[in-house]
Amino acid sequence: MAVCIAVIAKENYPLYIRSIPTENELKFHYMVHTSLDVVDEKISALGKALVDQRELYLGLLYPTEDHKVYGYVTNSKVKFVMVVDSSNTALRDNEIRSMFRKLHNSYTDVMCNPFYNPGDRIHSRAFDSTVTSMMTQVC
């Protein structure tokens, strides 16, 4: 189960961030912010291979004692960061990939909305319900 999901713009400012235990919201914001350095390192390490590859999933960015942080980057360099509770051992890598694909599809629907200005914060009920379903599902 995801405890925090963030969508980060190409210029590294948050378009959307949501965490379930609201009392630890600042902690999750910090984890997402620190993971951006790891995302940039992985993107630069792949270099031009990322452009040719269809694989957008970056995998495990870094683990902590209580959580694991995963990353995903789109072709337009928008980053998705997901913080998962590390006590959930049933969550496999392919399930994380499918969660990111679902999030990417929902993000694409937001971008296709003619009333959404790219670069603005995401205020979409459909996107919010997708994120909520990903955070409350039990794997």
Contents of the next structure:
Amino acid sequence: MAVCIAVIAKENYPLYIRSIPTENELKFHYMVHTSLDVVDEKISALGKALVDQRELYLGLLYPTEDHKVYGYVTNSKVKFVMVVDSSNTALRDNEIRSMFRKLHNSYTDVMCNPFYNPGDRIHSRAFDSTVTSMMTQVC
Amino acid sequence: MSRPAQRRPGYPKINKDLFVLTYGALVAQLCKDYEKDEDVNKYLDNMGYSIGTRLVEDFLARSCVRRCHSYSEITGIIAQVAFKMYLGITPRVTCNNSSRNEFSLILEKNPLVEFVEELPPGRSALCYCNLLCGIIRGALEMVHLDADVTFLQDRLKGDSVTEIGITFLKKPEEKKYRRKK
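Now show me the form predicted together with the partner chain, since the one above was the form predicted alone.
Expanding to the full complex; the earlier chain stays at the top.
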């Protein structure tokens, strides 16, 4: 259902980015890159409220002609960005939210791996398969 | 001494994730310090040995087990009481040979490897949980039993279960006579 999923570190460099291979990969990289500004804007706009409410899901960052970009920020300022096809109207806000939560859980497992150095690119097989399942799931 | 009296009836609990992460950090640091897997394994075993020689006192004080009369009884106690007490799991015990001095503890689930997906690249000979072997060896030595404890199978290396092999090297009777002299 998602066409591109990216994990961005606190310092705004990519830890993990994957998109469906059929389309131009660079386009998605641009899209994710652009979305980071919106993420920053949303975080600073929410300011303290974000910390208090513990609402990590940022909602729709911006729509383009054929895609929608959603964002999610962990408490440690790691960003998850997901691009979905806008023709896919069956995807509700709640589903996106639960997908992000699943992604966050999987990311936590990666971080807990003693052989993973925080800040490195993610090469975990389990994380890969979570992402794959999110990208292939038909809706 | 006043120590046992101070201890609360229930065992003090520590958060499992904290424990597992601490062990993971320990192994990861050893992997940084030593290039060869054998050295890491040896170091883990030595550390476990030091732990085991001390832990056995704690174990005997808490568990109130009786004297064991056979190797299989000893292995059973290790699996059903010691592992249960310290790791919260109960491994299966199997006996491999006819002279009944080689046993295997089969761990279906190993809490220590919960977060480890696979061994890091180039570290295929690493025994991640070698500390356990050292602990068992150290503890047995303190009750006058020489044993050889190694990993026979490891889930992290692609086996279906984790298997710790314990080989007792001498008969307990011989030891008993020696002490009487």
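Positions refer to the first chain, counted from 1. The term rigid core refers to the maximal set of C-alpha atoms that superpose within 1.5 Å between the two forms. Source: prediction; values computed, not measured.
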Is Gly119 one of the residues whose Cα moves 2 Å or more between the two forms, with the core superposed? no
After a core superposition, would you say Glu11 shifts its C-alpha by at least 2 Å between the two forms? no
Thr22 C-alpha relocation of at least 2 Å between the two forms, rigid core basis: yes
